[in-house]
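The data below hold one chain only, encoded as structure tokens and taken in the form predicted on its own.
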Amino acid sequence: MSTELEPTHPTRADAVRNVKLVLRYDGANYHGWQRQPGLSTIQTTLEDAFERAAGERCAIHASGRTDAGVHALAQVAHVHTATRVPTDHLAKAMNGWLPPDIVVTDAVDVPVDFHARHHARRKTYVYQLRFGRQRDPHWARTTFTLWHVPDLARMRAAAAMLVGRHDFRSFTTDANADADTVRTLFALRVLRWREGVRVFATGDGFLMHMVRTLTGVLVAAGIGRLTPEGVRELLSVHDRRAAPAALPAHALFLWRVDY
């Protein structure tokens, strides 16, 4: 069976159910969420497992399209289906066909008009920074190591400047002249954990590479490469070239989605 075929969408008459799926996955072995011809993606892998579990090829839509290498602790998706397999059996059956790095943690029937992306009110991502003079292979897939410990007070001061509704054009690598790059960042928290620092970003939506760039900006501020005025200027220049590079994808997790 080719995984490059576009799944069918049951008609409203046939789509007697809309099932919400909650997922955890390690994104290291995938080219992101979105279905791509000839490439291994989270979406295609899930749709293959759903077809085997439910006997029906359907499109599965997520709350957001995580990039290649990005992980998820509670990704939310929905699928319109005519299958009569109970949700608890459906989740177990899908997990039986899924590889070890993807798991359906919950499945529940929801109103037919529920949409995982359109109805999401806010999303939270976390970026994991580890402090150390050497790489640690146990954390290699899920953290980015900083050789020097940044000043957390400076990182938090920079974070405070970025919270609010702003044009984040300087923080995305995929914005043409007509793109809407205004987003609301509800919170940007810098929290210590036993390996280093976690950066939690909560917003109404995120642009491509936005969280990874936000974290890069906070690190630059923490090691003295960006002043408070420089952080503030990034919001006004609307130029991606002015901001630090986005940090690698492998340390980023979709933490939760609120509806």
Given for the second form:
2 protein chains.
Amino acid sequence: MSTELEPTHPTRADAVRNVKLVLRYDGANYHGWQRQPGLSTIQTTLEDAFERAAGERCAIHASGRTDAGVHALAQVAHVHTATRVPTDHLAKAMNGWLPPDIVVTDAVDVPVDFHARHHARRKTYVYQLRFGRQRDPHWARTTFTLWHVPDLARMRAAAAMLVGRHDFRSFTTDANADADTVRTLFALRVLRWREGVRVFATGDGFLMHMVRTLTGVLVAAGIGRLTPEGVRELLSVHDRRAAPAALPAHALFLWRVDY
Amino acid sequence: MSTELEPTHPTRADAVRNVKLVLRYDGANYHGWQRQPGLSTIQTTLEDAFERAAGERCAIHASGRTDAGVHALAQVAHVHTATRVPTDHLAKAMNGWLPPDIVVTDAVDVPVDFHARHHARRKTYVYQLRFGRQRDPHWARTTFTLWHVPDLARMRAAAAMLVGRHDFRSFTTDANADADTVRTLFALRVLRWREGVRVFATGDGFLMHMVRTLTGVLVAAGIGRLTPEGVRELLSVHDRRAAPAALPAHALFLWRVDY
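Switch from the form predicted on its own to the form predicted together with another copy of the chain and print that structure.
After this comes the whole thing, all chains and molecules, with the earlier chain placed first.
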């Protein structure tokens, strides 16, 4: 009813800018992406830096919430703001306030309706595995070490079975009965890397703990604890308890987001 | 005088074993190698783990004392011990007690007179430099970022002048007037690496802060702050104040020790 009384000049919602931010972070010291009272999170740290750089408190929305300990090479976020700080200066100014483990690698103006999460078409995560009986202090923070060397052909055979459009309910920890747990996995690749492999997962979206569970399934297949039939069965039983445990967060990176 | 009263069977000094340990560590959380009361150091942490693994408190002697924050890929140490724990079990048992940022990668029996420091013929350190205006959270812990991209040809020309047997007094922070500051630098190489370079320094020994100062000199030459003549002059003035500051410790690794 009050709309008739409102002025006809553009409202703030019309005038607002939308800035897309590309972010890189080491997640080790954070309780994940999402703002949580009293806890240090990536989102809060970024919003604090944005406020100092732009003089305005704004919500920063990411393509998805990375879990505690998970890293990002190119997380994408958007922020609606009325600030007049030029876009290229915004990234520099934010970086001046951010700690060494978070950096804004790019900031660009985007159409006001761009949404980092809704408009993401594909996301790629990578999980870093090392094989060997010995820990490596220089890779302890960013890789997970397997004592048993898995068979790569078996890992890849299992991966091939998981690619496609499936109900991934067995691969997530928080799906309630009503949740839509159908996702399309475009690719699940196992590539040799250093003393181990990197598992690249590309999909239209991922459920909570899904990449870490998928990687755990590939490892179980690679060391003979899961047969190819067992992998296929996981897709059909729709029961989290059937799948191996999710691997630890510290070896997982959000690699890129495509729009 | 009391010696005549001592038994004639082999003394402990004769019976003792000497074990060579190869060590890898992330130095970020330690106050350097050397034991210091009340501080967490690499040496203390290793001696604690050795005591638990071998049931005996022994001094562990390294090829050299790495500074606070400096890392090692293959530090070498020796330990004289009377323990009967088999050598290959010793490394495993120590690793069971060590934190994730220190690991014993090898343990071998060596002649009782082997001395990790006295018998080291060559040591190689590597300093990791990144070029660019932007920090990278994933390399912040182990590289030093230069905003100015140095000229590699100039860095290499400066390096060529420093190789050889010289009095490196200008390149160390703690030499008193009587100290012998002559060292032989066998090689000083600047190799492209990722978004920057790695500087490899191989010598018969290094003075305190010497590698970090040498790298600082190469950088100053590479960005035009030091001429080739200026580099030569640094060797002849024998004055620490003449040289650029040592670069930070966190990007320096003890790479290998040769005997």
